[in-house]
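As a starting point, one isolated chain is supplied in structure tokens, in the form predicted alone.
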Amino acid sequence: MDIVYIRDLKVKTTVGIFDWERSIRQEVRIDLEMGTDIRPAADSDCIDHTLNYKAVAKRVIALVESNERELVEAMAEDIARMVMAEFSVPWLRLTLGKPGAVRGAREVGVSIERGERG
């Protein structure tokens, strides 16, 4: 299985459990690795034969910007479900980070893996 990836995608959203967090938009950072077979695209040199990372990124941005969650865990699951369903991705690894959420740490968050890696 090959991997198409997106690194350090920054999106503003509402996420958090405290009232002050619910009243502002914060930046989250997303790393996404998606399992696919790139050979058809490599053979044809045609974007229609691959997992289009620009289309995935645009869809992730739209989802996260409109998605208000209390927990990054819930937001990560929403992203994973959408990517797997809409882009026929059999396996993915997703890291969703919340910069500045804990004093002294650059970022906190979750990393999840979903699906079967072939």
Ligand SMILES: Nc1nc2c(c(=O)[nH]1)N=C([C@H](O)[C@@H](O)CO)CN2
Given for the second form:
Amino acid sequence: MDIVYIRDLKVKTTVGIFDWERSIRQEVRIDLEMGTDIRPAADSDCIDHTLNYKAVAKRVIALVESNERELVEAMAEDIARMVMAEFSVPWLRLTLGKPGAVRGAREVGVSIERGERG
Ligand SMILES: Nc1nc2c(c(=O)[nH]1)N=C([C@H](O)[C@@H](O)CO)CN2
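Switching forms now, from the form predicted alone to the form predicted in complex with this ligand, please provide the structure.
Once more the chain from above appears, this time first in line as the rest of the complex follows.
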């Protein structure tokens, strides 16, 4: 299986368990790897034959910007389900991080893997 990826996608959203976090928008950082077969696109050199990372990124940004969750776990699962359903992705690995959320750590968050690798 091949991978189409989006790395270091930064989006502002409302996420967190504390009252002060419910009233602000903070940045989350997303890495997304999506399983696919790139050979049809490699042979045809045509965007219609591949998983369009720009289209996926636009949907992820729209979802995260409009999403309000307490936990990064919930937000990560929302993104994974949307990508798999809307783009027919059979397998993905997603990291959702909150930069600077914990003093002394560059980033905290979750990494999840969903679906079957072909
Ligand atoms: N496993 C998690 N732990 C924590 C989360 C979370 O979403 N998942 N969230 C927080 C707070 O919102 C934190 O990010 C604020 O600094 C704490 N732990």
